[in-house]
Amino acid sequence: MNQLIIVKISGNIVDDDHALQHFLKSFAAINQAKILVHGGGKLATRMAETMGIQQQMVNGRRITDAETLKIVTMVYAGYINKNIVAQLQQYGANAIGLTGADANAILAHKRKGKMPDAVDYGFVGDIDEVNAVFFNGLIQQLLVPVVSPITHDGNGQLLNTNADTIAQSIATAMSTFYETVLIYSFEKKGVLLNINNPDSVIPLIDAAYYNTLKTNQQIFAGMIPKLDNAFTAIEQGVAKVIIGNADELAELINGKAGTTIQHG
């Protein structure tokens, strides 16, 4: 079976231009068959608060109101993910940018609070199905597919979706057709067993070591949904799960750097 690189790139890398230009030069330096997913870093809430559209954060998390869901489309699924398009054309790799909404890709439903303390996200989606079948079509076609994190409901409403969560969906359906390996690409080494030490990496994360960890409280809260996709991932069938540094991709994908998320 043919191997698929899936990297989702995070929005303090797509922030930084000098570091987006060269893990850009990087991922398109991947000679197997890939997948780019990325965030939307700050961009959005700049361009809201200049259009004095206010923004809410609950538990880290965007409320995507009207408003918002607007500004969020037109940053994430415009401006940024065709400047990553242009960039990778600029590096030979023949990128086609998308959102969950065109072709079908991915489908969602709006998201409904957990009682009893429910908190209304707005026009925030959790993905219900990815379409292997188009993503493996554009693959075929030597094409490198570029994701936005905005999909649809399959009835006209685009939804805000989180990009962690979409790129472990799309690597768990396309281990249907490769072996899949996600990885979660940012600024930091890995995952740290002391937030204050960058150079604290734990190279190798099992599911007892994990629960460990967070029992302890000794992961940041801000990786815990990170590592939950990972585990995720693992569990449905991707093959490997790496967290690391966008500026050691090459390395991330030999397992020679960052935290390997593992089975068991």
Second form
There are 2 protein chains.
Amino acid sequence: MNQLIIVKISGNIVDDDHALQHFLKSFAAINQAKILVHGGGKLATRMAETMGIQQQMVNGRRITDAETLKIVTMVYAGYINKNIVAQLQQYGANAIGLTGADANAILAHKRKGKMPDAVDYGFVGDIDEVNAVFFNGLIQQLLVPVVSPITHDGNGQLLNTNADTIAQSIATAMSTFYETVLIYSFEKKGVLLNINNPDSVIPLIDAAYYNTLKTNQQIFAGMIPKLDNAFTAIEQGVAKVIIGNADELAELINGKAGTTIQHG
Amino acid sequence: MNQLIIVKISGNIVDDDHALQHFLKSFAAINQAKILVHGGGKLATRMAETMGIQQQMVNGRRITDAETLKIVTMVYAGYINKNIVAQLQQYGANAIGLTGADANAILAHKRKGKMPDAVDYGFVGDIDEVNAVFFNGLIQQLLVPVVSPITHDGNGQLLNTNADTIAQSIATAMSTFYETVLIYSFEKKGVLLNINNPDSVIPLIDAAYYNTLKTNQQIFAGMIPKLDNAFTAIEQGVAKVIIGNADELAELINGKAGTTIQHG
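Please give the corresponding structure for the form predicted together with a further copy of the same chain, as opposed to the form predicted alone shown earlier.
Below: every chain and molecule of the assembly, starting with the one above.
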């Protein structure tokens, strides 16, 4: 089986022109089949502020109301996605920008609030299906899909969707066709044993060690959803998940940096 | 040769939710190969006003400065394009939204101001090349390209580009593979002999009659760039251009409404 690299870049990298440019150059240089998934960054929040749109919060969680969905669609699927595509074209990667609505690439449904509080998160999508045949067709044409964190429900409704989960779902679906490697890249060097020491990268985490880290509360809470996504990917057929610094993409791919998540 | 229908909808239709929905339903129902090109509408202007961004005008022409480009990229390639794609998916057309940057679909260069005044129009693109092989590949996969009026220069720069010209360039390029029919749809019933009489549609215009109409100043000035684009298309291999009401798409295609532009 050929290898397919799925890289997710976090919003922090998207927000930093210099870091983004450096990342995109090294991403374009990956000499094998690849897919990029990008997060949102702070531009949507700044846009909402400029336009006087109040952020709706319920129980500390941000709600995607109709106005917020409009802004994230503009910023994520328009400004960020198309600028990344244009830059990748410049660096020699034949990029094509997508939302989940395009070619029905990612079908989702509006999240239902769970009882007892049953919060309505608004236009937030939970993924039902990734169109792996479509993504594979693009890759066979040597195109490089660039996916923004917007999906659709098939009934005309766009939905704001977590980029980590999109990357995991694509990696899982593509495991039918490829040996998939999922890379979560962000501003840190990997999963840290000590959040105050940026060099305390844990090189390898398997399921047993992850349980130990969680039980001993040795893991930064903000990292848990990403690690849960990583283990879901591994359990569903993804060969390897690597978490690390977007600045060191080549090293992450060849196993010389970051945290590797794999079967025990 | 199979027929390919390229439909351009104007900004007026994009601005009107009801008219847009009606149009998209009839567009999705076209039972043959098709491409949609959409204009921008007034949302970008309203966004710029809300965000306090001044429109730059030189000699009565709007200039696309960096801030304006950012907004049109968000609105045209993000909000409008992805909402059209999601709606077409709902109506059964397997739409895929594109800018010229995606898969290097439309390569352009920044417009150079002409002497003597040499106005710098900013980030406005004049088209160099349409990637007809890529568009044909999508059509062969039964996908429906939905093109927003944003192109790129191959060096990382997005460019604001006239949607009528994009539609004409795509129709011309696709004439290698198909018998192409280009439809300019908007809020009027066609090219009018009397601008004050909405029913005074001229059914057929050839080059000789167009010259007569221009010489006698019988044609509304705002219609001339569209007609020039139409005749450029015809001269470069497009089988037929039809100008008419977006509300009557089926009638335009079967020749029962609108103005047909064809060889003399």
